[in-house]
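As structure tokens, one chain now follows by itself in the form predicted alone.
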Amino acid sequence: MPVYQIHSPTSIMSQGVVVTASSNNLHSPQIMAEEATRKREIRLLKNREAARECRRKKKEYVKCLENRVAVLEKQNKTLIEELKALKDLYCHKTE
């Protein structure tokens, strides 16, 4: 891992924090390149359980769903169910 030293500038015209790293922590290319690979092993690893906990949330959202479907559909069927007996004991009463 290097080590970085971080300097503030004191003039007035400072245009933020500059970052150096020490001349005895350079890294060879091979370093960096094995470094790069294993951020980029983590960064796909993470995406991987991040996709699978969406697909897992998906999968119960749908459910849910798919369970207010179906109370939803048994309660328009009693429904209608009433209001045809209404209406056969409405049209009997007007006859």
The other form holds:
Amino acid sequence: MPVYQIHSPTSIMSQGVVVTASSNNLHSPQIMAEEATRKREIRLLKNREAARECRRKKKEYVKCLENRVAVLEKQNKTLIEELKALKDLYCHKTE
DNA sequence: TTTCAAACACGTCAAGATGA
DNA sequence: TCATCTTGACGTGTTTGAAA
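Follow the form predicted alone with the form predicted in complex with the DNA, if you could.
Let's see the whole complex now, leading with the same chain.
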């Protein structure tokens, strides 16, 4: 009979079964399948969190760009006004 | 109030980038 | 070279706002 030891999980990542089976059962098809399933679940969980973080960063980046656009548009408007004022001043001087 | 399209959020997969 | 991370693409479910 295989001897399994189930450790209480310390985190969501370490969820699963820790196997301390005797060496002739370490590579049994069932153990291998369980290990593969566990690895897949961990990978999916990590990727789920990575995708969330990636989206959060992308949203933040887009917000930064939008802020920058707003600032530059304001600057552009101010410069256009300034140029207009200078042109007016120049025209009146040459009259 | 109901219907429906558009926008949004999420989970998954796959491919490329990166570090050990 | 391998394991892990990052991110674009896709499919699916949910939310939202306008039109009937």
